[in-house]
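First comes one chain, alone, set out as structure tokens in the form predicted on its own.
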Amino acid sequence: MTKVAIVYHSGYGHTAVVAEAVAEGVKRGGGTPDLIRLESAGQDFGPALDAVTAADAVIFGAPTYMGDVSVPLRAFFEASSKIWMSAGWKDKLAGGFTNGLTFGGNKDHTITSMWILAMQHGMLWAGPGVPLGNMAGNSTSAPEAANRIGSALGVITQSDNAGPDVTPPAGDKEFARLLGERIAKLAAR
């Protein structure tokens, strides 16, 4: 069975909710998710790096803090340099997701940071492949619509200033599931 590593950091629990939805999508796509939560920039990244190396695909996730990935994911990226030197992740399938308080907040830059890391490693990047929420048979970009914010490069979600038991909304979670499902199916090919 196709194994998909989901490497993410979540500061307040909202990005963890998105990561769990991605994992549900991986299962829906016939794959086996491996949720790897990063806790701090100072942790031992060896087990997480090994898990990505052993997986058929990887999906990176982080909240958008100050317009970019959070520090634990950035530190994980830097810890991957020895793997980069040996081209250990070359041709591995990759994707990404982010969450933040606002609709904008430069979340596209967060996804771009993930994409650039993947390109540095020679990985193959796959976006979600989901049309804009208001184009997929919906008349609005309501919270129930997948891709309501409009992202082609990765999954972008938004959480209100409430707990992760309330937000992000259903459409954002489905958008995350669709990414996980797509990555699992593509990796199985």
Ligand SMILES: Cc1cc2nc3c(=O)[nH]c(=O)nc-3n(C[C@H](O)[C@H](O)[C@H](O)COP(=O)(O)O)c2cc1C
The other form holds:
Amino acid sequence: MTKVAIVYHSGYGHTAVVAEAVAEGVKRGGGTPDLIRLESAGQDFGPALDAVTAADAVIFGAPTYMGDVSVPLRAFFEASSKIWMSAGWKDKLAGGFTNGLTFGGNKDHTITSMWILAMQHGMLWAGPGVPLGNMAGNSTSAPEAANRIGSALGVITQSDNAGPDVTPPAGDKEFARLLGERIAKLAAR
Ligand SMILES: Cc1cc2nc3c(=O)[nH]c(=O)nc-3n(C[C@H](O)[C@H](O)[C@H](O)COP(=O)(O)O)c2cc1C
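Output block for the form predicted in complex with the named molecule, input the form predicted on its own:
Below is the whole assembly, all chains and molecules, this chain first.
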């Protein structure tokens, strides 16, 4: 079965909710998700790096902190440099997601950081493939609309200053499921 590693960090639990939705989508697409939560920049990244190497595809996730990926994911990226030297992740399928407090919040830059990492490794980047701003529906920004923020490079979600049990909203979680589903199906193909 197609294995999809989901490597993510979440400081306060909101990005973890998005990661779980991505994993549900992977299952919906017929794949097996391997959810790997990073805890700190100083941790041993060996098991997480091995999990990505063993997977058919990888989806990176992090909250946007100060307009970029949070530090534990950045440290994980730097820890992948030895694998980069041997082109160990070349041709692996990759995607990404981020979550932030604001609608803009420079979150595109966070996804771009993930994309550049994937391109440095020679991986194949896949976006969510969901119409921008739910153009198929009547509303572009309703909380129940998938891709209400309008992102093509990766999944971007928005959480209010409330607990991860109530935010991000349903449409954002469905957007995350659609990315997981797409990457699982593409990896199988
Ligand atoms: C240090 C710090 C920096 C942040 N910078 C941004 C930012 O640049 N853009 C944004 O939209 N939200 C920003 N936020 C808000 C978080 O992205 C938001 O609260 C998110 O839901 C946190 O996800 P988490 O619960 O998975 O840690 C920042 C939060 C912190 C703690």
